[in-house]
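Shown next as structure tokens: one chain only, the form predicted on its own.
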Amino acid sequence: MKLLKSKQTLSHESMPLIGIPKPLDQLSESEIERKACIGKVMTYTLRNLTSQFVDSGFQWLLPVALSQSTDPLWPDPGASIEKRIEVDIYGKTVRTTASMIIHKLIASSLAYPKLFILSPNIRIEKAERAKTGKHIYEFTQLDFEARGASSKDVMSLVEEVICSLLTSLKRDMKDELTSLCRCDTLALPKRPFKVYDRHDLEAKYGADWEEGIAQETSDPVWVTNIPREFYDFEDFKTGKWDNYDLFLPQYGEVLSGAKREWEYEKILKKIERDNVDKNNYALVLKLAKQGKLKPTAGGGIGMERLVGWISGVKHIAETQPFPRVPGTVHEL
């Protein structure tokens, strides 16, 4: 594994710009063959991951597209949301799902101790992120949550799942990986994955540590202790956050997760501190106050970024049949 030894900044503006993927009707015959090949890798990855989670005792739940309560995406410094989509139905204002974290917290606490969902995420990113190659405005996460789990439990599970997936891919999808020029370059990571504290990365790379770690690693790595939304567990005494993101070489964050807050007073204090509208999270507060919210931990794996890394695409929208590139709206 290689890491920069000197502090430097790597802004989006300083990175090479990536070409924008074209819609299906504009692809050449060879490009369609490549698109179909990536689709086969996506199919295999979805089947493999969902099977692994089911075999590990997780229940597969259906997703939610509209809800009064969804991820506030604040104060996450990595968020770049241009607008939020809201619509009135049955006299209520609902939002498109930015992530199913609130649903996972409640579902795991009340009825499904171990769950996962192929969850829709609609985040209208700023148009300037179109050419980073890592951002799309509509994507899918394999969202999972486990009651009573620790951060170490989740990190160990994810490492096992990712390594098992890659081992199976290299065995069963040799033709596809060869066609994508990834059969020899896609290496199986060593376990356990390296773990970095966000504070240390900021000291080494500066404010753009996410770009630094993504560009200068050769294996997936964990980054912990990231200030984030109210539902991630924060130790008020030490100021540290019990959370973890998985970063892929070149492609950046592919998983975001944490041990969760469940105590009423802490959740309320953090919501008020972050100026988050309490009305949007009334049920979370109610359940926490009643002692029905339980300690859980989990995360969400971005399927387009994961398959983009496996396939070696230049832009993760290449993994989508109908590219969702910031700033661009196609007919389909």
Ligand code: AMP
The other form holds:
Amino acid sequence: MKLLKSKQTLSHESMPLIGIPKPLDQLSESEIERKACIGKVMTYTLRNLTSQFVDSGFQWLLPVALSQSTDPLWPDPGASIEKRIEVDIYGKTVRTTASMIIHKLIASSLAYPKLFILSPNIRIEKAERAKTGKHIYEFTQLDFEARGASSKDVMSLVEEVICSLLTSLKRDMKDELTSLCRCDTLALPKRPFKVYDRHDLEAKYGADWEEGIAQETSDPVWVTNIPREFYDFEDFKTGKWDNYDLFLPQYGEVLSGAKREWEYEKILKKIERDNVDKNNYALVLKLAKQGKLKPTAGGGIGMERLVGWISGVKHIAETQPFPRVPGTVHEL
Ligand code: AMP
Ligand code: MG
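For comparison with the form predicted on its own, provide the form predicted in complex with the ligand.
Every chain and every other molecule in the complex is listed next, the one we just looked at coming first.
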């Protein structure tokens, strides 16, 4: 794997414009063929990954779309939210799901020790993110959580799941990968994947280390120790975060995950420190206070980024039947 020798300034927002995916009714015949081909890769990937999680003892939960409590997406250095959607129903204010992290923590603690959800996330990204090719305003995470798991457990599970998916795809989807010109270029990564500390990447690439590592790596790699939302575990003594992101070559972050906080005092302290409205996290705080929130670890895989990488798309909205490109709203 080749890494940049010196600090460079690479910015998502300054990347060259790339073709913006069009809706189905505007595609040519050859574009429809390509769309259908990517659709087959998506179908295969969904079946393969859900089977692997079920076979490993995870229960499959259905998602929710509206809740009082959703992911604050703050503080997250990667977040760029233009608007948060809130609506009143039955006299209460609910929000569209940004991620099901809070639901996962509670469900895994109380009833479903190992769970996963194909969870639609709505994040109204700033319109200028259309040109990154990596951001859409509705996407789906394969979101999973396991009670009592460590970061290491999750990282090796993810490596196994991804390598097994790629092995099966290369065996069963040769025609599709060939027509997407990915048959030869999609290599099976070596395990274990390399692990970098965010500190070291910052020293090497500067503030835009995410783009630096994505552009320079030729294999999926882990990045650990990333300061962000209150629910990821932070060691107050060392200042280190026990979390991890998986980065794909070119496509960047495809998974975020962590060992989670479960202790009341720490969660409260972090929510207050981050200026997050604690009224929206009353249940998680109450359960933590009662000792009912358990140590868990997990992560969420962005399906459009994963299948986008496998298929070699220019823009991940190409993997969507109804593209959700920031700044553009079509009838469907
Ligand atoms: P996050 O909760 O922001 O860490 O997101 C979890 C995963 O969802 C990321 O690693 C991406 O794969 C995916 N993801 C996050 N935001 C977007 C977006 N705007 N468009 C597409 N995928 C996204
Ligand atoms: Mg993330």
